[in-house]
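The form predicted on its own is given below as one chain in structure tokens.
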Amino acid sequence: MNAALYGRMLSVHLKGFLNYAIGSAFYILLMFWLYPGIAQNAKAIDDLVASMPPGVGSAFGLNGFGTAEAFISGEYYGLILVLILSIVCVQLSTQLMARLVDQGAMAYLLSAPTTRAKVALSQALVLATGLLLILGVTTLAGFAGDAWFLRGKYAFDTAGFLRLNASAFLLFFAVGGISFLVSALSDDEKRARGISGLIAFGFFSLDLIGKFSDKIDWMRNLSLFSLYRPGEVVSGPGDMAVTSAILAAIGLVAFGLAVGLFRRRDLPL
């Protein structure tokens, strides 16, 4: 890794990271603020969800409202956070690699006394740091929401909440790795963004559609998002160790391939 490049790129993108982190913190605090009112009518809402067509509750993360983390896992971690971090992965991976090649800035980086591998690794670490920062702020905001709005009056499993954030990080570590790989192999910023967006939101769409019916449940097997089940994560560790290991391995392999292939490819410099 090139420490100077890492620090410089981190400072360049820090404002963007903080904007996403603050937005994520705002939304999760909103969920905590809403929960006391939801909890008072939890049974009626659960009955309403049960009356919906099969698959609707699963598709949109309506996992029950008996506990704060169950409500938040469905309403926030099952949809809003997924969309936020998908956008972060697609946009940032493109900016860190393909944009620099497309605009000619990569030539200036490689003219310095460093190697391609170190440049790519530094950029990959910037992306991973950004994801970690956003989820770290989200986690802290969740604990603040518990202290401010729940105040011990409603059940809140802190261990389950931590598992939820760890699971979300690993999912987007894998998605970010794939997006970064696409960006490292592309000379065109728009093309890289388009392909990465198609992959990320294609995975999301396959997982979402597959939840609607058992007949098309097989579609979820084609998506990384099938390994991310926030409702199950908060109810217990379950198979989280297995899915976490798979997601971590996918992310490491994707980032590793990006670094290795970028080092060997021909660049239009």
Contents of the next structure:
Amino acid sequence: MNAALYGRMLSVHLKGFLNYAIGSAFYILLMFWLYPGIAQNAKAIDDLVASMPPGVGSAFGLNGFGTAEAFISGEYYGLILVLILSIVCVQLSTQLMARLVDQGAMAYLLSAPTTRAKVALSQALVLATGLLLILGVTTLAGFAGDAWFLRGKYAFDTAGFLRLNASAFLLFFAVGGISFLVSALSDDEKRARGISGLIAFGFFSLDLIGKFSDKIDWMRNLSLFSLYRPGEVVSGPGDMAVTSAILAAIGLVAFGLAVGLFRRRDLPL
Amino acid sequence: MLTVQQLTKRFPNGRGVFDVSFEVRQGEVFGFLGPNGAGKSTTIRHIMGFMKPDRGSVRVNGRDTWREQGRFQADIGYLPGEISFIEGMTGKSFLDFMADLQGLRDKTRRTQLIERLQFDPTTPIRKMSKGMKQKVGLVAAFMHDPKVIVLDEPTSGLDPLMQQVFIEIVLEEKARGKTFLLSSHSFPEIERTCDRAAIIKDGVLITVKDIHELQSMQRKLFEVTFEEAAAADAFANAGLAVESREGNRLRVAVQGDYDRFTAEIARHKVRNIEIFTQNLEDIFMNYYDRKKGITP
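How about the form predicted in complex with the partner chain, since we already have the form predicted on its own?
So here's everything in the complex, that chain up top.
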């Protein structure tokens, strides 16, 4: 890794990361603020969900309002956060590699005494740092929300909440790795964004659609997102160790391939 | 100092560079001339290690630029043909960034260069004109005092005054023993600085020659307007290569024998003389044509 490059690149993208992190923190605080009101009517809402067509509830993560972490896992980690982080992965991985090659600024990085592997690795670390930062701030905001709005009056399972965040990080480590791989192999910024956007949101849609009905449940098996089950993770570790290992492995392989292939390819700079 | 050896790269569309070899000696300013699309950029991409040669190799100060990534760059300064910096930076923050990457601490040289090229480094890059970006790029290429400097179309976008400053800087650095490779599609741009030049066309190196030799091969077009029709007639029949005639105005191609041309026009009353700027193919037209005859 090249420390100077990592530091500079992180500072270039820090503002963007912080925007997403702060946005995410506010959203989760909003959820905590809403929760006490919802908890009092949990039964009524559960009934309402039960009256919807089967599948809709599970697709949109309306999986119980009994506990704060179940509510958060469904309402935030099930949909909004996934969308936010998918956007971050696609946008950022494109900016970190393909854009620099497309616009030519990569020529400067490679004309300095460093290797391509170091450049790619530093950029990959910037992406991973960004994801860690956004989820770290979100986690802290969650604890703040618990202390601020729930004040011990409503149950909040800290361990479950941490598991939730860890598993979200691993999912996006894998998604980020794949979009980074696409970006590292692309000469064209727009095409890189298009392809990794298609992959990320394709996975997302397959998972979402698969959840609607048992008949098309198989679609979920095609999607990386099926390894991320916020509703189940909060209530217990389950097979989280296995899915986490798979996600981490996918991420590491994708980042590794990105670095290895970037090292050998011709660059039109 | 810079050796390109039998460099071959074929792209899927059939273009590329084929068996290109030349050597730039230490302290030499070497011009790399060719029309757009001739293979200049492809060769430079190989020199900078951005592409893997199909065959052949490039060495800078003895190091292979594809295999020894991370080490050869310490000796090289590079100005890309199309300048693009990282977004959201000012000129200064970009130069700081490059200094960091190059492990450069001493900033005196950078300050001197900025003063000479006269630009405000605190301007955000997205607000800079092309010429100003070119200046920032030049500072980045020179500031770490590299042994070899590769400049791709260095004076495009610079005004005549700054082109002069640029030429001065190149000549000074040359006097300090620095080696240059300067690519261009315009002969006048490099004839003032270069010792030798290579001409490349369609991916093949046509010739490597002393710049004075190239100057004598150069073909210039003069448009002479005579006072009288009789003078124009006489001049037209004097045996010079008259390309066209329009009333008393004649267009003549001259290659090398300026004496004869001046002697002929001195016989008559001349109202006006204009020199035409031509593209590289026209300047070396005969040379290209001759080559074509040998290797079809």
